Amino acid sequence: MTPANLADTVLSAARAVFETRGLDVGALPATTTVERPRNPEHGDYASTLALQLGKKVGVAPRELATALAEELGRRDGVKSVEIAGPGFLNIRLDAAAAGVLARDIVLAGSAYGRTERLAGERVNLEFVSANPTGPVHIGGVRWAAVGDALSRVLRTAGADVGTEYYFNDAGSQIDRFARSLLAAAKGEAAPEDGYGGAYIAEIAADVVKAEPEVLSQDPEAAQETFRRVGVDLMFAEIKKSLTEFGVHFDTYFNEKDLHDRGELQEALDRLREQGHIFESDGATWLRTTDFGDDKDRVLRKSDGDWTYFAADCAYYLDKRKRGFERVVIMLGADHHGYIGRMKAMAACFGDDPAKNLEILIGQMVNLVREGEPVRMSKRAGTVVTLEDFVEALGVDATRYALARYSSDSPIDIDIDLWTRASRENPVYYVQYVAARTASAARQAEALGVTRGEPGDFRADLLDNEKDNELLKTLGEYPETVAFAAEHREPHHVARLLEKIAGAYHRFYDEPACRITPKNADDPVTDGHRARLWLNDATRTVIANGLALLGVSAPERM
């Protein structure tokens, strides 16, 4: 029995109590939840439903809890119900009800953990979105790992998700990039405001190879060639590195398209219709202070040029026109000031900023070697790139390490720790369970232990304390994924996987929980078969959870 199944049972029992007592069934919630008590001695699960409903229907919570406990005690799978404090319900399941979860997980396979919690929501998730002036740096790597994991978690919770990478191949940054390439091709020092580093020389050489006559062009034409070809080469490299990292975007959106299609003017017209545009000093402004911004924002300068914020407005409107109800944008720590203006902009369009726009801010990441940060500086040429990260840790460890922490917390990634083959290394600890469960299944097959038919599964034989602990952690998986999706926090999945790993190791090391006979001539029992189901259920959940994080579940290590 999963926590969700038990919660439904609790709600059903409450309805029966209300009907018997003539209480208002309209006061019952559409759904309820159960939680695992911190102290296992308090039962398998706890419910606060009686506390929540007592005042609403004019019944003392403990009295309501007593009636609810009696009704629950008659339900299949419920071993006992105890009342604690003012009306808490501590529920224990019988072994058969708890154990059937192992079979259900195995039969569900990769579908275990899927819910409809966010069904009907169309979400546009934008992340990384670095301009093509250099390789993906360490901050972008964090968003690549977290953003991709979040997209998988959201889809598993039933949301319709479109992932997007937004870039600009025009503007001052691209001009400096082109000048830097031209200087490198001529063997000159990078411009003072330009980009350095080995990658600039490499891209410059590739441009010359593709356009052999470029250095004989006049300076303006040469710079345009380096801009056009260099940006294409740089962006191809970015796409390649992200693909090798396991990150794929549904849409790569170029800011230039907004200009070419007249969408900035369209956004301006829409905002003017809403009554939030005004003219001052020859410029066109958006009155964002009406919605809490610290100052109004210029959309079009007095010289007629559009501002970056005007493009932000047009891009947001473009996403909404494409049918995305919720726009989620993942930005770096240096973009915290964008939140107020972007929320105000959404309100100016007539949207609800709390519903239609979310901005997630990711904090800094340090890659640490021997206790010292590996420094990064794109202009100085000491760039810590996605490739550097993967070379140091590998794809799996990099993705797990970055997705394991709340994105609003700065983190240090210790190369020594994350490359260590020990339980101190979280990704090794979890992946080892994936390999160990696969190994246990192979050993069982070699010794003639098979799960047998689902109908022959003896769930009641999973009656050891270690069985129960493992089953309860596996049962947390669907709700954890749904919670992670709702709160945009995929790190909860990683933390549960580590909890499951600990429970599995304790199960595996328990002599009473053997999957295979102790001696070669001992008979295979239904208990061995039942624990093989539990072993395979564990591998299923570990594999599903690692897949959400973009990490492999190896069969051997």
Given for the second form:
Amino acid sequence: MTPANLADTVLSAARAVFETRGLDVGALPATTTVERPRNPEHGDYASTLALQLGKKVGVAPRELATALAEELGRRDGVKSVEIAGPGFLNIRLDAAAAGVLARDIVLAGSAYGRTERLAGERVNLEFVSANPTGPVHIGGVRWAAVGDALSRVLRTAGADVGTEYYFNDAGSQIDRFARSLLAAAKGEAAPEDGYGGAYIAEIAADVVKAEPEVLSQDPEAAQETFRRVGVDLMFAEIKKSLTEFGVHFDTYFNEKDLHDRGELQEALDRLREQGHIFESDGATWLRTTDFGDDKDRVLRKSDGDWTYFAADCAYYLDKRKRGFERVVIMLGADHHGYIGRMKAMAACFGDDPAKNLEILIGQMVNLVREGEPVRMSKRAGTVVTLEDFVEALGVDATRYALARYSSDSPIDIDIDLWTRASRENPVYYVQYVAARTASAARQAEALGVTRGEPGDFRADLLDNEKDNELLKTLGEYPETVAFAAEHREPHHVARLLEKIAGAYHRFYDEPACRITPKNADDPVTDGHRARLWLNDATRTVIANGLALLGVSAPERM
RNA sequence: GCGCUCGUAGCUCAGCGGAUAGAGCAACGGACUUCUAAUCCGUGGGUCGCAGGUUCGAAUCCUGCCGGGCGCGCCA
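Moving on from the form predicted alone, kindly provide the form predicted together with the RNA as a structure.
Next comes the full complex, and the chain you just saw is listed first.
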């Protein structure tokens, strides 16, 4: 019995109680959940349904709880129901009912954890979105890890997700990049407002290699060559490092396309139809203050040029036209000032800014060595890059370290901690469970312990406290993934994996919970076989969870 | 000044409407002829920044204040 099954059972028991007592069945919620009490004395699961409904239907919560407890206690798999406090229902399950979860998980395999919670939702997830003027740096790295994990979490919860990387290879930043390349190729110092760092010289040299005649072109043509070829090389490098990091995007969207297709004008027209456009000082403005922004925003400057914000509007409209009703944009903390205007812009289009546009803000990340933030990159000069991260920690530890914290928290990633092979390092702690379950399974195979047919599985033998704790923790997985998806917070998945890891290690250390006989000549029992199911179920959940985070689940360590 | 965000154990952080607030680290003490000790067990440690409010119930939601970070261009 999964927590979701139990919750359904609680709800159906409540319906039965309501019917026999003539209470308003309409007051019942469509779904309910059970939670795991902190205090083990409070049973395996607790329901607060009586508490929530008592007032609604005019029955004392305690009285309602009593009737509910009696009805629920008659259901299959429910061992006991106690009433506590103002009307909590503390539920205990039969060992057999709890234990079948191990088999269910193994049989579900990689599908365990999937739900329909977000079924039918089309979500566009935009993250990283760095312009091709340099390597992906520290803020982008956080979003690469968190955004990619979130996309997988959303899909697992049933959403239809498109991931997207937005870039611009035409603006003034790119001109600075091109001038910097040209200067580097000529052996001159970087321009005043240009880009520094060794990578500029590397890219410049690569451009010269690809276009040997470039330096004999006139300066304007040369700069254009450096721009065109340099952007290609830089972007290829960004994609390569993201690919090595395990991150790929469904769509790489170039701002230029918005201009070429006239989408900025289209967005302006649309906003004008909605009545939020005005002209002032020769410029064209969007009256975002109608929807809570601090000030109105210019879309088209008095010199006729479009603003960056105008492109943002067009891009948003483009995503909406592609059928995404949830546009999610992940930005660094330094961009949080955009939230107001972006939300207002969505409202100006006639959308619901609370539903159609979500802006997630990621706080700062520091890579720390010996207590001091690492500030400089070998290649990029002033910033720490994705390569620096991977070089220092490896892909698994980098992804896990970044995905295990709430994006709201500024974090310091300590190189020494995250490369340590011990309990202190969460990624090793979790990965060790993957290795340990695999090792235990190999050992079982060598000693002739097999799970046997699903029908022969003896769930009732998983009656040790450690079995029960591990089962309950594994049972939390689908709800945790769904919760993480709804809240756009993949770190909950990592935290649950750590909890599962703890429960597994304690199970493993319990002499009563052995998967194989202690001595080679001892007989193999149904208990060993039942625990092999539980061992394999754990491996399944750990592997599924790590896959959501883009981290490997090694068979051996 | 306005806005966003954070404030939970000595440190790094979970918990975000449920019961006596948790984990790791750090301190101290235990368990290896191992189904991998890369593990486990135990002990101590807290006015959940402060003050009100909503609620049967608040670390969690609302308001105000205090403190830290960040942002407030016809830049991109």
